[in-house]
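Form predicted on its own, single chain, as structure tokens, below.
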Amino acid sequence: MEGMSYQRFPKVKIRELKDDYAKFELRDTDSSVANALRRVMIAEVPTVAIDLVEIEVNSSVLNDEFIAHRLGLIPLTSDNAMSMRFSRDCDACDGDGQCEYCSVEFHLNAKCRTDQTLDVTSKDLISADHRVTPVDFGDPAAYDSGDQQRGIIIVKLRRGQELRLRAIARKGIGKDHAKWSPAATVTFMYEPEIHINEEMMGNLTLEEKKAWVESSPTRVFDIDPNTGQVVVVDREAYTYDDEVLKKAEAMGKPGLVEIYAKEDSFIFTVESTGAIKASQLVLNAIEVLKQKLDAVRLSEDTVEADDQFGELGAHMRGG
């Protein structure tokens, strides 16, 4: 309808926030926006990962390709990845991908000189840039107790075995390879709305109420010990399995409860690999989404210019 505005103003409410975990509500928007945000977090937020490995010496039991693959999957701190250049677009090195603007160099030099097995881990990777280092998954409490955390194991060496290599880490996105994905998991669910028909519920016996409550695989409902009424204890535990609806129909009580999903309210759960903090992952995803929308807007403006100026507009752009 002419004059109608579809503009909306989404709202975000943080429920839980840790370095590697975030849970938040996204309201006043639709599923297309929610799913776009989820997909961008998984596949289009850039990080830094090892992309080129030059092995000088490898006398371990693992072949070169296996070690190179393991190195690529080690999460690297990528707080400045958004400001780095993609190697294919870097004019400082003509796309070679080995300059300070688009890459970070690592070195590893390990040799076992004793009869005890030597664990070569991500801690042995020496970075040329202190801002890009292997993610430390060590428990701080373990350091206090005297246990040394050695990072992610790359290979194990016996006496006389040696591994010496040079690696180049570059900026990339999960769409190109999973090693660049900053997200371990990103999920969202529709917020459920649950309404119990109190009149119908009041006509059930205590045994029938218990049977109905126990029909739910998750603890969504419970019986109040004081009043004997069925109450909703955790509506977000509902998994849209329809078991309570089927149980109500089997009891001859259709309409005992109404459950539907709020189409404009979503609950997100985000887990980071550690390359960037979960909160930064969400913010970077929003920034990437804005850039993609700007590109679409620019594209539409270009089409309008072509319609207005015809061949002249295309010629001015070099078309």
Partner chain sequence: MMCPVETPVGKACGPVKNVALMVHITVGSAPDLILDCLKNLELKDIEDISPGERAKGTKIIVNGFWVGIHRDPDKMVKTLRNLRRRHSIRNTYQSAMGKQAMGIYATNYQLRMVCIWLLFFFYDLSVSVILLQNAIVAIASYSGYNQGDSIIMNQSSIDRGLFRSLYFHTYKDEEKRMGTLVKETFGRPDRSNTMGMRHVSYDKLDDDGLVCHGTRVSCEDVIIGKTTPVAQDKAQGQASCCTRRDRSISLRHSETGTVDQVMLTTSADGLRLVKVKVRSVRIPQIGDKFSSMHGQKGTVGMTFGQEDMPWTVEGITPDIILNPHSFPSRMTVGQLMECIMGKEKVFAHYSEENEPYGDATLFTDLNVENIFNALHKLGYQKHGFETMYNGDTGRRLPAMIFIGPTYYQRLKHMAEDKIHSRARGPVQILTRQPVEGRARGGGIRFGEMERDCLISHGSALYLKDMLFDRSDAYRVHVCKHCGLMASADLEKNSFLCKGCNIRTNMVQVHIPYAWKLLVQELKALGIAPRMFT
Second form
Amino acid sequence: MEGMSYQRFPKVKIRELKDDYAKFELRDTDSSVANALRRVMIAEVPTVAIDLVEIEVNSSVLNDEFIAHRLGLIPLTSDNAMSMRFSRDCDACDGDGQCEYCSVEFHLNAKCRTDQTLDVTSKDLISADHRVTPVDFGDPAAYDSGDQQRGIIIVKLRRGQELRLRAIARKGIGKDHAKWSPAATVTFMYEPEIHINEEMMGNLTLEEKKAWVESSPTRVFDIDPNTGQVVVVDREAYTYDDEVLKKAEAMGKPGLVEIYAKEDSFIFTVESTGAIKASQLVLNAIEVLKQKLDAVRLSEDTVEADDQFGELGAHMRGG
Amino acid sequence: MNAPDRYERFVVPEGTKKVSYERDTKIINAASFTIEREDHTVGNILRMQLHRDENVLFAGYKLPHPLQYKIIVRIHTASQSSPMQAYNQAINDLDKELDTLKSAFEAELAMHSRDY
Amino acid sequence: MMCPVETPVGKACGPVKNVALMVHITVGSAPDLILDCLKNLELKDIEDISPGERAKGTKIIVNGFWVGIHRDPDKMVKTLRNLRRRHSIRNTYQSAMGKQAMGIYATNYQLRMVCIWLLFFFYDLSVSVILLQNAIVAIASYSGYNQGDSIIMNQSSIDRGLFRSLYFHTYKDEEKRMGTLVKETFGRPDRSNTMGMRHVSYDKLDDDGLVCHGTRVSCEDVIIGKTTPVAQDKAQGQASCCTRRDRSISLRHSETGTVDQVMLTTSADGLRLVKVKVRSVRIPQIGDKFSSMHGQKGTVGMTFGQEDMPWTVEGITPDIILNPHSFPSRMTVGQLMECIMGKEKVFAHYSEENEPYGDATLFTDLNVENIFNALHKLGYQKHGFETMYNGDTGRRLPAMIFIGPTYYQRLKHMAEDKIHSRARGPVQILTRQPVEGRARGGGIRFGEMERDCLISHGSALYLKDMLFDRSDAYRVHVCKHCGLMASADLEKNSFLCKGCNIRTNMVQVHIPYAWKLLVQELKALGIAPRMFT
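Requested next: the structure of the form predicted together with its partner chain (the form predicted on its own having been shown above).
To see the whole picture, the full complex is given below, headed by that same chain.
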């Protein structure tokens, strides 16, 4: 039996790729792997986020807890998060989680001195490490129009109000708190397989065809203006809502169309918060999943314990 | 206030084994593996991979309670194999699959960034 | 203003005089809409009726004016009733529940010193009274942790601030005058000269006897220090060094928070008055209570992370999952309409030419069919259903799920304020049984029905432990001769039955203290319950 393998060889095809967006096909594997990837991307790929806030002065209208919560939710660039240490298993610091290997310090110092309301934003957060900074959502197009992007607003100050604080950012995962989740949206759909019964369809009048095509809320089918034939224009627009099947039934034409979900073919859509690139998010998820599997391997002593039991086991098997 | 700490969901407490193995006393070649601090992510892929193994007669997992952070994987195999062998095999196969996936994704990525 | 709907449920039933907060006052508005509606229901206009016809119909009066007649008033009233989209009792429930919701009801909350106040971190609208948030609600049976009016909440949404709220509690005290000369004073009590000081922390007090704002306080920390002078002759029994008695106020047991504000002023009687406002953040957790606007209340039964929640093909996970069984018997169709219409409004693009229409009342010409068509055009299943995928396995759920936004309110009943357990603690003086109530650190009542359970289970020893050893265990000595309780001195090993005047033949019995009390009271009535062993 040794050496026998039930391994699969999944295939990937990237359809669209932006910094914070990726769309790709995943084939020749099953839903468990696709879903494990989705779950890991949401809950277990590490990023860096503000976890501890020491407030020195806060005369703003928002209270300390409120500001701390808002700071935590600001996405920070986390490209080195995979190699960073979790502060709970960092041995460089004495468990206080404030050393350079497991944390990044931020400072914020803002005071409103004019009559105009001052927006304190993520750009006012000064990082001690240039690799970990608040994500820049500046749209390059906005710079051209002179409309400067100011980052994520933390609080607004009026004249005389002040906010001064020190914040520690740490590595974490989405399971601990959603602020560490690098994923805005991760979703996949099963690729649909659509078979139109051409013979039955051909017997329909144009009105009937039209009514049937329009019964789908999404534009999956259309009528070819030249031939008058019903064609599938966008398979993937189908959301498994069964509306066309119900319509066919209502028209007295069950079996007009047959739709199956392929069990081994998925279309993923990944959107990142900006903490890491969407493509990196997928790669990190694979890596994290590999590490998880490695951790659940049986340890040596378990195997030994079973070997000692083995004689009896063999006896049982023999009997 | 009375809720368990969030880190309890994924940090294995000291002195606890990540995976413990318990052989079924009544059925030969049946055993359950208790995996601490894991959830459906690992449980489900393990189960589905085990189903591909033709020597596995039964493979299933359960999460006993959402606030009990462990899963129990139960395997029953034919006499040619053993639960432990099937378990290891499944992990190895999944590991190799993820390797393939990773290189496939990286290759696609390289092609895609060249297109830019 | 008198609301025709609001009433307490049960024996106190009756109209309630109240300020209705979230209603439009329609007094003085044109009755045209109602007239149009009535005309559609075959009202015969007053101008069209001949004198002979008059007697054949029932007069219809709107706002005090006779507008016409109707031939079949029963049918008209029935139709009008059917136009309502909610069971009226649900309106009653909601009007009672709305008062328990959290939210801002004044914008100067930072300066107000109200006894208890709860408010949200984030608000959906900027209107005068904000009590609700728009949550994405799915109606599904998922995992089974939303049975019997409990709900599943998305932990990731909670992390991101859903229903996160602030809790303010104000403690108040003043320097009361005792007699003409003696007056209480604020100040840090000193253990060397103050009696009656409790075994709690007085360290958080400043020299003026008050906590500083920004201080973290937890269970039973003293937050207002106050003492009264003790008249020397009264203190004779005590050590003579004690000149003052402690009258400090400490934080309620089981409460924690940060001191938000301390106010020192003078009361109407010219006495020094202090108020301390303590703030804490309340994050939704298992056991907290939530409600829609349709009398559908429920407590959180489980929280799941985003990865465990069901998801739509667009990647949307619900904030709340309700149990479908909450709907058929209660007939709160209004909530379903709110949800489906909310969904349509979320996706629709409205402009000045294409204005949004309709609300959940019967006063507009909205009908669900229009919403269905609009949703269909927007690319969604017309009844608001969506194909969802199981978050645990990634497989498609066999049924489509009704999902959309619904206005939800957080009610003031929270698990943190109710959680209670006790190993040992105070007992009542009279019966020596544990006291009642969480505030006093009391016991948890083991009632008759619970007793029945143990009896039917046959656990006699456990039952005795429950009702006797862990409650008011006591022992007395009984004279074997007369069966009445005797006096005993166990140290000297001497006993005396005063009735029989004998010192021997005694027996020790274990009885509940409450029963000893009963025996003695009966004796006072001239009845002698005798114990023979």
